[in-house]
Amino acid sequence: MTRQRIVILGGDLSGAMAAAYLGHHLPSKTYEIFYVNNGPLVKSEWCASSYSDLRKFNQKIKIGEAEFAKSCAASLKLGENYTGWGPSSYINSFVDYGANIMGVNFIDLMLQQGLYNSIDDLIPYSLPVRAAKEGKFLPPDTKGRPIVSDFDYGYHFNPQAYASLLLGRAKSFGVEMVQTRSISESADLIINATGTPLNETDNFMSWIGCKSYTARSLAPQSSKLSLTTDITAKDKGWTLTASDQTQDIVIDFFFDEEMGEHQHHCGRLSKPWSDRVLNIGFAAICVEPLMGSPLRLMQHDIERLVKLFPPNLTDPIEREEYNRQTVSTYDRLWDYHALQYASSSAWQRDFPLTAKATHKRDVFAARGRIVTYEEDMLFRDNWTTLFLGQGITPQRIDPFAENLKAKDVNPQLNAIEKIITQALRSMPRHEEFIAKQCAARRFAYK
């Protein structure tokens, strides 16, 4: 039987991720996979900060955490610290603040007890937020109580080194590395990860956002290795700072296309997969690196492709379903980014919202509930922290919270805070944990 040929055109990190993932998951007797090396990565700095699910992606392609950390100078990330986007700074972590008490949502309980004035009042009840502020880290205790076992974490790392690690793994899975794009002429499927759409006829839907950026790498600017990606609003844009084991990555984004060294335009293709060309990564969507979005979209698109992979690459059924799910995910993520902009008091600008984004904001403002949509990539916890952090407080509370008494609630609040305090005492500093467990060769925090 003739094998179907898949050619991956490299360019951004999604190409290396696709090579490793497809090489591991697709049977070699059915598919032959080629990766075309196009040199240094496009917008690599945008992928230096991950969401928590990159850990699962690495596990699926047999990359251990210690190997990843040492090879890619990875540090740990407990959330994103937003400064200037709301009434006060806030950290959006990978788990909700507090815990449900007597079946009542934590924020409703705090409101009912008169204990909530701003998101700062929730800090005592979040282990990852407090650990990030104190610069401490230990992985979740899988055998411990829920509060010390159910948080998650991501990474800050060197994307170029990660690409090299991925391609090495892809080669071990049987993916062939080539230098010429001419091999794509005989491909049954071309995965375009060059950073720009391959088909000039593809329609590009533009989104409102920043229009230029400047990225730079610096020697570590602090003796403490941060556990958050820092997102700081400024008059004419915002700045992202992420620190791995060896360097700080700083990206300045501007609303003016003339202010940054590089121009970019947020938006997406209307149809990422057309005929035998599948655009992924920055070739399919340009969304700014808030909540690790670019890297996370790459991961989800690749995993979705494998789940829907057609037995015959000329069959349009799976292709159309891939486009439907992918575009829906892109649009729901853009709702989140647009709400970040529109809810912020940092800029006097008009950021239009979709009807779904407006409805989601209005429902939360009225009742504290998060409306869920199909293919929504971010979790309820992320949306809740976004709204609370940017000063949107629910006007009504859960009726089940109305009859709760302080004498029943306070002991449980004290217990949550005590569990977190005890857990923090046993945690080493972030730099100490890295040094003992997974230091890279040029670890800068010895």
Contents of the next structure:
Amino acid sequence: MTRQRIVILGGDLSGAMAAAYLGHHLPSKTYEIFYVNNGPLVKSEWCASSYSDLRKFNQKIKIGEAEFAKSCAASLKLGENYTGWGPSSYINSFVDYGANIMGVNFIDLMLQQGLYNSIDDLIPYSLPVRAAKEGKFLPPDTKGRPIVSDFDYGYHFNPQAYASLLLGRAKSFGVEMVQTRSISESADLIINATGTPLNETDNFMSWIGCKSYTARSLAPQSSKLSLTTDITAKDKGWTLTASDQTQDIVIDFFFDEEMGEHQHHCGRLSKPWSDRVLNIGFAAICVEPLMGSPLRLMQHDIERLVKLFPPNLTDPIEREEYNRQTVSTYDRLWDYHALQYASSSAWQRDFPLTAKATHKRDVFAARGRIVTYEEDMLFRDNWTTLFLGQGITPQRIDPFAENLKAKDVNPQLNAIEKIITQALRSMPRHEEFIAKQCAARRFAYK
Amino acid sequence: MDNKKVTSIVIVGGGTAGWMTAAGLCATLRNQELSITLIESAAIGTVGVGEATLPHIRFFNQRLGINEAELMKATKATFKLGIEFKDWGKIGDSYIHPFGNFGEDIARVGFHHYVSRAAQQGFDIHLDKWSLPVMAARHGKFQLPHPDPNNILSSFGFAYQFDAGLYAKFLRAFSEKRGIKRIEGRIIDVNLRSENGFISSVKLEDGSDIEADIFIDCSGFRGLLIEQALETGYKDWTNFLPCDRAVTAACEHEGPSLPYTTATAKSAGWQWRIPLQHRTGNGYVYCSDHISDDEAAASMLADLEGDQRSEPKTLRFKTGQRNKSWHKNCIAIGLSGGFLEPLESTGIFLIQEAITNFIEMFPTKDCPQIDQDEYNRIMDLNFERVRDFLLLHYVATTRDDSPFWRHIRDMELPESLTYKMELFKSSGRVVSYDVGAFKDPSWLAVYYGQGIIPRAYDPVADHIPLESLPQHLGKVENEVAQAVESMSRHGDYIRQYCNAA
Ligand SMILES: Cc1cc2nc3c(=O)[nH]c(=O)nc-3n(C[C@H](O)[C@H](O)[C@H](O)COP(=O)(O)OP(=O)(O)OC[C@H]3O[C@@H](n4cnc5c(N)ncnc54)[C@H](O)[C@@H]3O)c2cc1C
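What does the same protein look like in the form predicted together with its partner chain, given that the last one was the form predicted alone?
All chains and molecules follow, beginning with the one already shown.
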């Protein structure tokens, strides 16, 4: 039997991720995989800050955490710090706030008790937010009590180094590295990770975000290694700052297409996969790096591809399902980005929302519930934080919270706060943790 | 804000829906200053069917703090591990749709892909042997799932087969103990508020008007409030699910006690058999275009397993869903909200979903549109997804032995279903969703059970060498067989756990 030929056209980080992931998952008896090298990574800075689920991706392709951190200079990330977007700055982390008490959602309970005036009032009840503020880190104690065991974390890292690591893995899984594109002529499947769509006919749906950017890397600007990605609203756009072990990445995003060094257009293809060409990464979708979105989508698209991999590559139905899930994932994620812009008081600009996004915001504004849609990748309290952080406070609270008594609630709130305080006490500083566990050769915070 | 607080709710109807709603509300809202009144009429009575349930009902009862054994005793209940479908894919077939999986993933690939691969090699792939609940059901075995999730004896869920009338009675006692007011009487009129068309009160035969902020319509098929008063409209789905009648009768139980329901496909529909502790419930669900009521009753009686215990009773229904489950200040729960034939025992499940969602979206007096929209969105998803799943049973078949089955064969299907089936036929992928009663394992059970075997399987499954495939499959088969061997007989288990006699 001749093997099916898969050719990955490199360009952005998604190509290297696909090479390693497909190399590991698709049996080499039936598939031969080629990776076409294409020079330095496209938009690599956009991938320097991850969501928490990158950890699972690495586990699946057998990349250990220490190995990853050392070779990619990874620091730990407990959330994103949004400044200037809402009334006060706020951190969006990878876990829900507090805990349900007596069956009542934590936020409702705080509101009902009159303990909530701004999102700052939630800080005592979030381990990752407090750890980030104190500059401390220790991975969750999986055997510990809920509050201490159930938070999660991502990374700030060097995407270029990650690509090398991935391609090394890919080679060990039997993926062949080639220098020219000509091999794709005989491919059964072309995975286009060049950053630009291959099929002219694919229509592109535009979204309104920023239009240009300038990216820089700098020597560390602070003596402390931050546990958050800083997302700061500016007059003409916003700025992302992320620090890995050796350098700071700064990206300025502008609404105006003339202001940045590079232009970009937020939007997505309506059919990422048609015939034998599958567009992934920036070729399929361009969203700005809030909550690690671009990298996250790369990861999820690749995992989805393997989950739905067509035994017969000429069959259209798996392709159709891939496109259905992918586009709906893109759109729900864009809802998050659009709401991030639209509900911010930083700018007087119009940001259109889909009906689903509007419904989600309105239900929250009315009664503090987060509507869940299928193919929504964010945690409930990612949304809660976004809304509360930008000053949307629910008008009504859960009727079941209405009769909670302070004498019943307070001891539990105090207990949560205390558990976190105790946990923090035994956590090392972020820099110490890295120095001990996973320092890269040029670790700058020794 | 306080003056917008809901202070009174009237539930119209004392069938399963009415009393489940009453119990659900009074258990969750017990701290609220809220008066709940239920109105029912003995003269009108209840529909009096609905004996088989889904595992979700256990969570409902747990939330109410109801003791399981006590409830089972009071309702003469048996345990249910799944539904046996006879003669569906073709005449002579039998498979069980269990509350549980078939095998565990191997190397992160779904077990069923290895089954498809084995099928290509000519293995016998009848799924029964790889599922603990199915084998337990076939052998008449039951015991509560093992608490250790790594133990194979934990790998299933279960539900009940019970007397729904007794369940309603049980919930009535529960609710009345918690302060629910019950009024016996017939409603003869519904008064609307002129300014917004909300229901202001219902008028009883004795002339009294009962007012409330919110009205829950549990009046059965007639939809006394939601339709007769508010004219909300109905989505008719008989073009997909053409059965429109059922004839039912109870009979004596024969043979060992069975922990499962049976649904046998017949020439103009299908017949259920639901074994309770003291009797067996039966009913022939049929399409009146293809069989007369008398013929259907005769056919139903001919298939009873034991002596008939009640006179045949015929019911009429129209499959579909109310345009809006929640309209103005009226929420339709139970048969008034919609009807899907009981092929997968979803009636009570949908009642429970409605109650849970209503509690989640509990409104203020003015019933804000946004609350209604979100509630209706979730209920619509629930109804449509159950509908497609039921329809799958009818279309995944080669039967064309009667005008009824030929009608089904030639029927136009909803695109949502044809798409799912096409994807499955290609490479065994199930279109997953979050909201809805039936998840991937259920779809797999029906697909394979009714002879839809994918043309190909997940290519990642090829990591397991072909030579070791029989060994992998054989291992699961042995584990299941040994575990089932160790289980108690269902009848014995009931006798010591919840004997009603
Ligand atoms: C043939 C068949 C088989 C079924 N099998 C199953 C099954 O196996 N599993 C399952 O989960 N579900 C099943 N169902 C569905 C299940 O029976 C119903 O969901 C359940 O019984 C709920 O009925 P209800 O309470 O909505 O209506 P009903 O039982 O009809 O109750 C209506 C109530 O409203 C009251 N009422 C009506 N009009 C007035 C008035 N004017 N004034 C005062 N009171 C009034 C009546 O007195 C009664 O109390 C089945 C349904 C049918 C038709």
